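To begin, one chain is listed below as C-alpha cells, in the form predicted alone.
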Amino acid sequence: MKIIDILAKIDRRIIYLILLVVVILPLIFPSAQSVRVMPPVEKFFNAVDNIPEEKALIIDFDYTPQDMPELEPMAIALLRHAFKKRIKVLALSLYVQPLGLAQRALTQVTEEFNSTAETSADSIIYGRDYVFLGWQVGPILAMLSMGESITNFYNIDYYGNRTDTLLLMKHIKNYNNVGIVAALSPSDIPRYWVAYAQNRFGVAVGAGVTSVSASEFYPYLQTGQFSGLMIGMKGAAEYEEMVEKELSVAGRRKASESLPSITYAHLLIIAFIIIGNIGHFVKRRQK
C-alpha cells in the first residue's frame, strides 16, 4: 500500500519533467515511424497520382509557422510525389505570410531531385516544372479569376517573371488544364476552394488541415466535395509513408520522426490516470 501512496501523491513538476523527457529524447534520437495509411489519406495520393499529362496540380500554401509541424510535412510530401511522377505544379499563397514558407518548401524539394540528377530532363527546373505563382490580392477574387485565366491575375510571378512568358503556364491557361487544387491551410481556406472554384468550375479539391479543425472538414470527404484530406501530423505521416513506399523516393520525413514523441506522451499521460484513479479507489476504501 505505502507504493500506492507515493504513486498517488507525485508532485506534478515530477510528471512535468518525465513527460518533458518523453517528448524530448524522440526528437533528439528521431526514427521515423510507420503508419497504417487511412482511406482519406490514400484517397488524396490517388487523386494527385492520377492527374493526366497535361494538367497541373495546384497547391496552395496557407500555413505559418505556428502550423509548421503539421502542414509543412504535407507539403513536402506532395510536392516529392508530383516531381518523381512529373506532375506540373503551381505554388501559390493566398495570404502574405506563408510566402517564405512555400519557397523554403519548393527550394528543399527541387535541390533533393536535382542533387541526384544527371540531365536537364532528370532536374526540376523552374518555369517548366513548376511556377510559384505568389500573391495577389483577395483569396475570393484569386479562386474566381482563375477559372477565367491564370496568367491575367497572376501576370507576375513570386521573382518577377512575367507568367506569360513561361513555358509551363503556356500549356495551363484555367481551371480546366488543372487537376486537383490541394489545399493545405489550417483556416477555412479548404472550404473556400470548394464552394468558388469547384462549385463554379468543377475543379478537385483535397485538403491538408490542422488536427483541431478536423472535425469541420469531414462532411466534406463525406460528400466528395473533398477528393481527399490529410489531417495533421498523422494524416502527414501517412502521406509520407505512400510517397516513400509507393514511389521509392527517400528523405526526412518529419512527420512520421515526430509521431514517436506524440504517442509516447499520449501513453504516459494514460499511465499516470490510472495510477492517479488506482490510489484515489484504494484510499477510499481504506477509508
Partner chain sequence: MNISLDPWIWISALLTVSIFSFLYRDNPFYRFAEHIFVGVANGWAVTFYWHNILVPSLFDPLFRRGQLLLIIPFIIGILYLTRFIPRVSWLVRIPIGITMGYYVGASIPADVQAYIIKQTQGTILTSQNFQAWNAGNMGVVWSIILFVGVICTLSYFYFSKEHKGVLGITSRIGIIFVMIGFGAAFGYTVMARISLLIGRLQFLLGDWLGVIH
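It should be emphasised that the depicted structure is a prediction, and the values quoted were computed from it without experimental measurement. Positions refer to the first chain, counted from 1. First, how it differs from the form predicted in complex with the partner chain.
Among E54, S145, G160, S34, the residue lying at the hinge where one rigid part turns against the other between these two forms is S34.
In place of the form predicted alone, the structure of the form predicted in complex with the partner chain is requested.
Nothing else is written out below except the one chain.
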C-alpha cells in the first residue's frame, strides 16, 4: 500500500518533467513511424484533388501562434498539393492575427517550388497561381459577401494590389468558381463556413481543426456537410503522407516528425490514468 501513498502524493512537477523527457527524446533521436491515412483525410485529399481546372481552392488560414503546431503542417501540405496540381489558390484570414502566419506558409511553399523550377510555367507566380486576399472586417460578413463577389469585398489584396487587376481573379467571381473552402481553424469558423457559405451558396467545405475541438466537428462529416476533416497533428501527418505518396512532393514533414513523441506521450498518459484510477479505488476501499 505504501507505493499507492507515494504515487498519490507525487508532485505534479515531477509528472511534467517525466512528460517533458518522453516528448523530447524522440525529437532528439528521431525514428520513423508509419502513417495510416484515415477516411476523413482521404476524403479531404480527394475533394481537393478533384477540383476542376476552372475553379479555385480557398484556404482560410485562421490559426495563431498557439495553434500553429497542429494547423500549420496542414496548411503547408494543402499548399504543396494545390501548387503541385496547379490548383488556383485564394488565401485569406478571417482574423488579423493569422495574417503573418499565412504569409509565412505561402512564402515557404512558393520558395520550395520555385527553387527547383526552370521555366516560368514551372514556377509559382503570385497573381497567376495564387492570391493572398488578406483580411477584411467580420468573418460572417466576409463569408456572405464572397457569395456575391470576391473582388468587391476584398478590393485590395494583402499587398495592396487591386484584386480585379490580378490575372487569377479574372475568372474567379464568387463561390461558383470555388471548388472547396479549406478552413484551418482552432475555433468555430469551419461551422460558420457551413452555416453561411455552404447553406446559402452551396460551396463545399473541408475543415482542418485542432484536436481539442475534434469531437465537435465529427457530426458535420457524418452528414456530408464537411467534404473532409483533418484533426490535429495526426490529421496533418496523414495529409503529408498522401501528398508525398500520391504526388511525390518532398519537403519537411513537421507533423509526421512529431508522431513518435505523441505516441509515447499518449502511452505515458494512459499509464498515469490507470495508476491514478487504481490509486483512487484502493484509497476508497481503505476508507
